[in-house]
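In structure tokens, one chain follows: the form predicted alone.
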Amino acid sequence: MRYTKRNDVVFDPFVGSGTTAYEAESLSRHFIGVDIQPELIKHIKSNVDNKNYFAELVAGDSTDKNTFSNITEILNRKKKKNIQLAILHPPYANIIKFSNHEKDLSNTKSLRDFLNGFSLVISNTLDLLEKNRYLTIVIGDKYTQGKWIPLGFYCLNEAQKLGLTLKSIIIKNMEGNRAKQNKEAIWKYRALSSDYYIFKHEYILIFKN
């Protein structure tokens, strides 16, 4: 409600469970989201209702420049030129595996190659978004292997080389979050067993192009 208005286009990389589509519908904004995983897809779009406003979906590799193409086209055929806000909330590098396609962020094999894959796909949405206008990244940290990873920053920073001006860090608490499913007094042993506090946080980080 902030950073977009009624007619505006929502755009989504990471579409996932579809949180963002069904967000836009009841907000009456119109939405554009890929996924890497055509089922997820398919099950949106047989639950986004949204007469008014234009919701579409397309299953792809948003690393892909062929999948922005698409895009293009999509925002061409509803007479739009640009998207005005986009959400990205990828996947936590490989903490989850999520699926077996080999182009899909959460199967890379090091950081590295997690960061140069979310790098390609803010480029590539960074040609669609409107001049002045913002682009979120919602992502946590991780801890392996002994040590914290601060995910957030890395992808804060690959954002930054894109030349994208950081206007807001929100700390997204994830008290009662399903994914610990309801084991917190297993997580709260585990940190305090490996030395390090336990964390139930994401970042919300918003820039201006």
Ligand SMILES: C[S@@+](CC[C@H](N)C(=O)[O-])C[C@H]1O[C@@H](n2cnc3c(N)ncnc32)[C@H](O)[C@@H]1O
The other form holds:
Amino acid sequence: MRYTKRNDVVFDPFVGSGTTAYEAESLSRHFIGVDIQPELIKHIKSNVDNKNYFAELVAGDSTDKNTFSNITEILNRKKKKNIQLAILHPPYANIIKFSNHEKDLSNTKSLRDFLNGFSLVISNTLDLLEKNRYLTIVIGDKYTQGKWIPLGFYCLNEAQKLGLTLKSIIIKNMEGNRAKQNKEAIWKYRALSSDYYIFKHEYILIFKN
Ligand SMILES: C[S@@+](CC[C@H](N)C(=O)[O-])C[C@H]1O[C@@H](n2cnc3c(N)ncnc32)[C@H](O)[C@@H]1O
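Next block: the form predicted in complex with the ligand, after the form predicted alone:
Now the complete complex, all chains and molecules, led by this one.
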């Protein structure tokens, strides 16, 4: 609502189970989404209503320029020049493995490989984003082998290296989140025993093109 108008095109290169697709539909925005898992794309296609506002779903690798040629073709077909908002919710590096696909960013072997892949996705997305519009990143941190890895800050840095201007950092409170429900005690135990603070946050980083 804040960053788009009716009929604008929202783009999500990590569409997953389709939250952005359904929200775009209910807010009267057109939508294009990509995911590396074809079965997720099929599922969203069969659930989203694209009568008044188009919802185009593409199975592909968002680090790959060829995937973006398909998206340019879709935009041409729909008589649109650009996208007006991009929402990027990548895997949090390798915390959760999403698929066996070798280009799945959750299968990257190192933090550097993850950030290089993520940077390619931002760069491909920027080729489509209208000037003076917004790109947002939803990301959490990770904790591994006794170290806090500030993925949020690293991703922020990748976006800034590509020339994006940071406009806001929203800290999302994850307490009571469905994925963590009933697991508070175990998270508290892990945090205390490894001397870190309990994860309760996720970032929404907002950039202007
Ligand atoms: C954190 S989830 C996105 C969740 C999504 N916001 C939702 O509503 O479910 C990350 C997604 O990125 C996808 N993914 C990972 N690497 C990818 C790549 N190279 N290209 C496209 N999608 C990728 C995964 O399959 C996964 O569905």
